[in-house]
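The chain below stands alone and is given as structure tokens, in the form predicted alone.
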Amino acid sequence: MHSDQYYQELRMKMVAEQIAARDIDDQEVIKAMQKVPRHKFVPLSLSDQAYTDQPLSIGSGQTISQPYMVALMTQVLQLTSADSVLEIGTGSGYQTAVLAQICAYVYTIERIETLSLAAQKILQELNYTNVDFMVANGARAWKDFKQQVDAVIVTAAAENEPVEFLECLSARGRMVVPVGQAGHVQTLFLYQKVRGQVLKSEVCHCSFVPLINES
């Protein structure tokens, strides 16, 4: 088991190279990655891979993204520290602990009980106390979420742009997702709200595992 100060040279080297050496210049989400311990979230055998370039299974068939993309989703949200967001797909809980770094609140919403509850656990831990934690299929469980939030994130790739998840945003609202099926390229869009319209803009190439839509 490494000290505290191992895994701070590590992550501080990994934002370094992985996150301000590239195109991430948003001292807010610089900030965050610097803060969050990316080893807490991953399983105790793959603490030492935790602050590499690259994603890692966190079981369940669900995976821990890649630091630099979750960098970059987080960036392209333009997030200030009065916003509320909703996140599809807990994880880890990783992005949801950047994002509560940054961010008023956070709601976020897993549909595999045991990584929510494992989640839950760690950001409990890190002291985070503005986060919203729900167990449920986020393909559809945004139909039943009241609130309107500044941002959307979504954090597993839809087959087909999940347009419905506007819905959810404030007038100038903000929406970053993954679009493709599994195994194939997919597309990252980022989608604004502008005086009533909604811009759309592809961001770059990505791979994620896919949005269930299933019951």
Contents of the next structure:
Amino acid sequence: MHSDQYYQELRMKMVAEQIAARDIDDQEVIKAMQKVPRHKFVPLSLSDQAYTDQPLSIGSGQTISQPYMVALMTQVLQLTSADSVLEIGTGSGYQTAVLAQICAYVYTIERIETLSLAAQKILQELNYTNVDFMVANGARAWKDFKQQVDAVIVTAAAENEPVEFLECLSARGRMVVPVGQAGHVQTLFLYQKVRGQVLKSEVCHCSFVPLINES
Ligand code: SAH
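Now show the form predicted in complex with S-adenosyl-L-homocysteine (SAH), given that the preceding structure was the form predicted alone.
What follows is the whole complex; the chain from before opens it.
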């Protein structure tokens, strides 16, 4: 374990080289990623790899996404400080913290209790008070989650496009979701509600762990 100062330097370098040097120019995303201490969201043995350009294992067969993927998914949602967001797949809680840094409120659902509890502990230590954690099958959230949000982010790959989730979105809501089978090339889709219609676009290819639809 190194000092906070050491990790802060790695973090600024990560944002400069992996985020800002690519196509991320939303200043709120950049500021959030300069702030959130990613090394606290990975197992201790991987602290020194936390700022490298790759996903990392977080236990329970799950991964913390590559920093660039977190930045890209956040940027395409065009979030403001007034927005509320629903995240499916809390995982390490790193993406959750980036969202909580930018938005008014984050609802986050994780099916593996130990991961959710670990994420809750870190976000509490970092003093985030605008996050609601739920342990449940998020694939059913469009049925069970009774509120409308401005954005939905799914951080596990759905086999089919989960268009049911569009029902959770407010009139100008946005949703980003990876679609495809685990272990195959997947596509990251962005949906935007605009004047009563839904626009769909492809963001990029990607590789996520599967969204598991079991209660
Ligand atoms: N954004 C997270 C990504 C974690 S990986 C991070 O960067 O740390 C995706 C997570 O989705 C895993 O923790 C997995 O357990 C969770 N997941 C998969 N299917 C789910 C479901 N149906 N409901 C809720 N969480 C789910």
